[in-house]
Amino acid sequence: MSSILVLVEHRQGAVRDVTFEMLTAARKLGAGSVEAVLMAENCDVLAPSITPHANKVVCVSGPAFKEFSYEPYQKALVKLIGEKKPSAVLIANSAFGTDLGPSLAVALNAGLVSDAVAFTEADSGFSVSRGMYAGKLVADWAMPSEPAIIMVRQSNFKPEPASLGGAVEKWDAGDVASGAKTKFISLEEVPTTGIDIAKASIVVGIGRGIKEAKNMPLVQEFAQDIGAVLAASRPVVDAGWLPKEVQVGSSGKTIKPKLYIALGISGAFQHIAGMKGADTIIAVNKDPKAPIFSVAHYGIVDDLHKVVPALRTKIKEMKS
């Protein structure tokens, strides 16, 4: 396998975590080179927070890259990736991502994965699992021709330390803003609590079981008790008892703190898909045939109502 080629990705001068995701990834492949290519106004200013995670930073400066913008990077990877001839280009499956990803490989003529979750070495190099049908399956993927464009699915890779300390190439990308169609006017957020589920270490995640909105506060109270943030599945976001940007699942986000606390939840595969990856999870079911228990580390088959009143009660001793 040669060398393969992660894109960085970032937002308003920082270097967002799904990159050293896919650094990690990468660098588990055994690949000749582990590449990141970094495109920004000045590339210098974010160069050295990834030079331990890869072999080479390849630096590529202009005021186009200033903002992301599907035309300029897509101009500038067709003629990096023709010069370097990578094996495969790591690129996030996100907004961004999905912008670029599609029409990259149009322009390569180059294999496609989107969402990608596993990577596992194959004689011919490494094969690429991707869920299906909403999650119901996880099927594997060989890319028989090189470049493969490959989309790494966020929070699906657990970020490791490493001290590569590579070099930093520039590259001069040429004129890759003459003829573009679209532009970037303005990155406008859309409002949230604040609070990141994907990067908490503690979370509780609560379902259909909770019952009624006036349940709530027995869960929020036993998150605070042990230091946890609030998350659920679609049927509590749906009733507009939690915002969206608390769901879990292939509907929502992918989350992998070291504990998960599933309270009511039955475990369809789509919420499965969003928080299999957590170090320790821990179910509460009063069905003891829902699915949860399959991927649970521990589970109590009994009713949440009961459960969690216990469990506070618990703690309080614990802690006089």
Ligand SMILES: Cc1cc2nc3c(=O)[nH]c(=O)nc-3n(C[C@H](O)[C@H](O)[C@H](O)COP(=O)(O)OP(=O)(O)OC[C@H]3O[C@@H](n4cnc5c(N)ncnc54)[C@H](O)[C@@H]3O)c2cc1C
Given for the second form:
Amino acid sequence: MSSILVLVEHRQGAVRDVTFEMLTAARKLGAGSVEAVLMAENCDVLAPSITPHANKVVCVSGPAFKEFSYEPYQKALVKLIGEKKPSAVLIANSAFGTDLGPSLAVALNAGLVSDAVAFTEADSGFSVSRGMYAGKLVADWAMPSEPAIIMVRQSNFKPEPASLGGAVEKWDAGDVASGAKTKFISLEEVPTTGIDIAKASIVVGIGRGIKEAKNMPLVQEFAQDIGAVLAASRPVVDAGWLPKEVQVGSSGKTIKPKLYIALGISGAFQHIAGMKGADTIIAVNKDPKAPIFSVAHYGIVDDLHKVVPALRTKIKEMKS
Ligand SMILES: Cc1cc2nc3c(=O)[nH]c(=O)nc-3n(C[C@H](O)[C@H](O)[C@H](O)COP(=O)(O)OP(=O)(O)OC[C@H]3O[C@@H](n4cnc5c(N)ncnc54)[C@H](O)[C@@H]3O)c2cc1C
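Structure of the form predicted in complex with the ligand, given the form predicted on its own:
And the full complex, kicking off with our chain again.
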């Protein structure tokens, strides 16, 4: 039976959602054991939020883990993985993970697949899927040797509740700080609007079909009517009509809302890579051959400037 180690990602005292996404994916694999590795200044603080989701929480405390810095994490993980000999190690494909994962794989002489969107156990090791050529195709990679280091795409798996009530195992990393060539100086957050499109259940995506900035209020009001957040294709972000943090796609965010309404979006593969996992997709496009219709569950072939006001009127009628 395989055993999986999942590296808990946390920032400023909060466990990041991707941790629960990875733990869910690991549990669904039917692994013999799923152990979460929590490295923090005082890991007792965060451990209770993880124990329901794993068979065990390996708690590694120390000042070296107060903020993320890849060297202490890597040193500790090399030692821990050497002791536990897991079949696979899951690390988020985040800024944090991309700093750590490759150097960890080199230190362990292990195989690594980044930006993984699916993984299953194979006859020997794991089969891991990831997009290639900016999402144009999905390649399955064989990872026959252990441990397989799998860097998991964020917002790709849906986190699910669990009640495993895993035990907490204290583990001493020893001296991991000395000799470090890098050090954490400060965390500077990019100013954001506070809107996280990856957390919204209804998202209205705006594409170049909106034509001009002066047409934005139409879609903003529509989104408000239906309790949605606005997202965008890249040209809309490049034009400065919406901030980069709401861009959907291969160089933006991957989202899995309950409902995604694409307005005037052609459906380039770079965009589809970020929203094809939505439960329901509705597309409005005046071109019946637009590729967005190949992933849409419902499609309206018409001018969005006619469709959106008509929808708003209908919704108002239904609400009253
Ligand atoms: C390396 C790389 C990374 C990229 N990353 C991303 C990414 O993360 N996200 C992303 O979105 N793109 C990304 N792109 C860009 C991508 O290739 C497309 O250019 C982009 O998605 C197109 O955006 P769009 O659908 O809004 O515009 P267009 O392709 O111009 O499509 C506009 C659509 O609106 C329709 N339309 C026009 N007027 C109306 C109307 N009045 N009513 C209804 N429909 C109308 C048209 O029929 C057309 O289908 C990337 C490209 C590269 C090279």
